[in-house]
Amino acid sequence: MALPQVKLDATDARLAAMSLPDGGWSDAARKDALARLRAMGLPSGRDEYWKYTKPDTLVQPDAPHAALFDGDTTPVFSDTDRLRIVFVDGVFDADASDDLTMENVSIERLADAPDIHWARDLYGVLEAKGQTPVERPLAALNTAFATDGVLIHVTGPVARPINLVYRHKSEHSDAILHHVVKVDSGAEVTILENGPAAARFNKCMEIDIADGGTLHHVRAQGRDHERRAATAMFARLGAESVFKSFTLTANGVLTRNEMVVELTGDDAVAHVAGACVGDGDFHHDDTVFITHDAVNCESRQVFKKVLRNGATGVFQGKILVKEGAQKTDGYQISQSLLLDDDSQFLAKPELEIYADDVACSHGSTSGAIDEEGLFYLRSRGIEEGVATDLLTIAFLAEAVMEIEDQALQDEINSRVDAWLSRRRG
């Protein structure tokens, strides 16, 4: 079917402003992604999975303006013993990064990888598979045009978290990063991400977890008010593997986080969670698709959004249970706390099940602050603003508790508390 002219024009205009990098070993994958992108076109508001989120600034030829934000606070995860990999406006900064040598893991830049490399079998592969049954054109754009990123191969337990740090130094920067992570059987790693990255940020991460492997992922999308970001994660899980991901988002004009997870081995576990706090001109979209294609697997989706002063939150989550995926345990919850009458929460939860021995559930609610709880706290002498913040943190707790590491839980809670305190003041 031919693309609508408006979509064709938008796609041609965006591609005309870009140059396909000389990919070397990734060249075939890049050209394949470009062909797929041309066939599907860039997203528009007429697309089913974009009807709640206007993608215009994510697809326009020029990056939108985003003023530099004064870094007046300590960056998140600074108190964590970690290995830092720093990108500035989408370019690796060796001077600001730590030595990339660490036991049980190899880390290389996408741009520096030799022609014969393990990532050749993964780059663009999970992204391409994740285009069915829902098209994800911004991810295809990323695979084709990514200019930097890291390739992480985990061969055993990794002692320290790997922290991908994104910094924003240009008011019109347009960053496209692509990371590939391979976790071997029995290996375990924690990956942290934080920072505003660029005026417009398109990031893709492909994750392949072998049988018995474990990956913990914690992300904090930062304080840059004018940031526009589209991220996509594609994860494939082997037997008895574990994948747990949590994202905190505070501020930003537009954030679209997509997560595509496929459980391909028996007894695999995937937990995906997120919390966001937004104020005013804030639009936050979590779009999740989890496929169960093996026996006795568990998935959880837990998303909480706190919105005020006209902010908008979106959740689109689906659990697909394929034929033969018996003993599936799939859980999905999305909830919003609206702190005024001007904010809105738009939810589209979905279940599609082709097996008969499963336990799957989903729910979505939206409401105001708990007046009874607020009255209780006020009656004990707690000022109304503080009481409201306490109830807000309690509301987000179910999502934050999906983080296994208690120190990282505490770090995320402290960031939420700081965000609330600044607005109370």
Given for the second form:
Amino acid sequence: MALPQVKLDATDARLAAMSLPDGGWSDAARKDALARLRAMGLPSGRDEYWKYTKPDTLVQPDAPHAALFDGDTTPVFSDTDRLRIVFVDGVFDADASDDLTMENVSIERLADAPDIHWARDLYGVLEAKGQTPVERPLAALNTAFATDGVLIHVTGPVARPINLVYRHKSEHSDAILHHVVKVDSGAEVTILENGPAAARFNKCMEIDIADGGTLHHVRAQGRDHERRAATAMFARLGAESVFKSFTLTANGVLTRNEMVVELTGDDAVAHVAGACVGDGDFHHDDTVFITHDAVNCESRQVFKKVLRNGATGVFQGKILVKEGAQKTDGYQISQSLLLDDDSQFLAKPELEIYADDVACSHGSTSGAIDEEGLFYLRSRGIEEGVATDLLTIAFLAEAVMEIEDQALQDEINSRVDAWLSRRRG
Amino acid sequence: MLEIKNLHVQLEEEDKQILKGVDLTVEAGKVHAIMGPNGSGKSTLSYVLSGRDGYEVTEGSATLDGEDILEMEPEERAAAGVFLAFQYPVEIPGVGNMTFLRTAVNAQRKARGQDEMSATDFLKEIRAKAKDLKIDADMLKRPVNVGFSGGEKKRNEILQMAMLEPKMCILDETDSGLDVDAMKLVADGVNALRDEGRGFLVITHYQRLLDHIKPDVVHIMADGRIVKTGGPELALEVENNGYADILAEVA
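Let's see the other form, the form predicted in complex with the partner chain, since the form predicted on its own is already up.
Every component of the complex follows; first up is the chain already shown.
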């Protein structure tokens, strides 16, 4: 089917300003991604999955200006003993990063990596697979044009979390990062991500977890008010593997987080969760697609959004249970706490089930602060603002509790608390 | 201590008068009971005193040690020493009971210009007080009132009262939903707090709670007014004859 002219024009305009990097071993995958992108075109507001989130600023040739945000205190995860990999406006910064050697893991910079067999088998592969049945043009754009990123191969238990740190130092930076993570059978790793990255950030992460492998992912998206980000994660899970991902988003004028998970081996577990707090000019979109293609797998989607002063939250979440994926246990909840009448939450939960012996449940709610609870707390002497914050943190708790590590849970809660206190003045 | 004069209250949402001139004084060290049939305005009085939204005071006053409490926010009233033990304690998922109590204790101390209580002192105190009320460590850790039985919720109210050490305790039908043993436990908790400097206003339908918490003064409330005041014997009269006789007598 021919693309509509506007879409063609927009795609041409963007691509005119770009050229494929010299990717060496990844060249074939990049060319393929570019061809796929040309065929599907960049997203427009007419696309079904872009109805609630305007893609314009993510699509336009130049990154919109984003003032640098000053005022951060200690970066998140500072209390965690971790291996830092730092990117400044989308460029790896060796000096700011830690030594990349660690037991049971190999870490290579995408731009420097030699032709390694495992990376060639994954780069752009999971992303391409994740384009069906829903197109994700920004991820294809990423595969084609990514200028940096890391390839992480986990071969056993990894002692320290790997922390991808994104710094934003230029008001017009337009960063495209692509990471690939391969977790071998029985191996286990924790990946942390934090920071605003760039004025406009397009990030893609492909994750392949072999049978019995475990990946924990905890992300805190930067506090920069004006930054824009479109991220996509594509995860393929083998039998008895575990994938748990949590994202905290505070601030940011526009964030689109896509998560595409495919459970391909029996007894695999995937939990994806997100908590976001938005105030004013804030648009946050979680678009999740989980496919059950094996027996006795469990998936959970837990997304909570706190919105105020005209902030907007979007949730598009799907559970697809393929034929034969019996004993599937799928759960999905998306909830918003609207702190005023100006804010809005748009939710589109979807279930598509082709197996007959499954348990899938989903729910979505929007509500205000519980007045009964608020009065109860105040009647015990807790000031209204503090009481509201307590109830807000309580609202987010179900999502935050998806983080398995207690210290990281506490860290995320304290960040939310600090964010709320700053607004209380 | 608590002085209520000619208090008139109507619902904000609808033009309905609930309290029609309540006069009541609770002295320090005394336990006053308010009894009355359903719909007489007992619970409304407790809510108005603690500052719940939805009520409009159209006339009259309520002061605690001379301070106008009706002008205060609920948290200011709490810091001034007003405590309401809820008829239906609210469940707050996600907020740990212990965190809640510690936040409340320290908020009140801060409001009064006192130092915050250290974590160790707080733990020591709450453990001792919880033990008296047969509240176990698990109940302290769980989210506020979530999954608590009726009796556990009421005991949790009394624990809060014991920790916050208010001047003026208002108990709104604390006996509702309690079996005899639980009622005794709650009453013991209340009695342990009886003190020369503290006033109590115990709202109840039934005399049985007053067997355990012995009142100094009993008021009968009907149609938004105190219609009769007497000693403990008045509660017995209600128990034996119901409200009808008393209401007929004052009508």
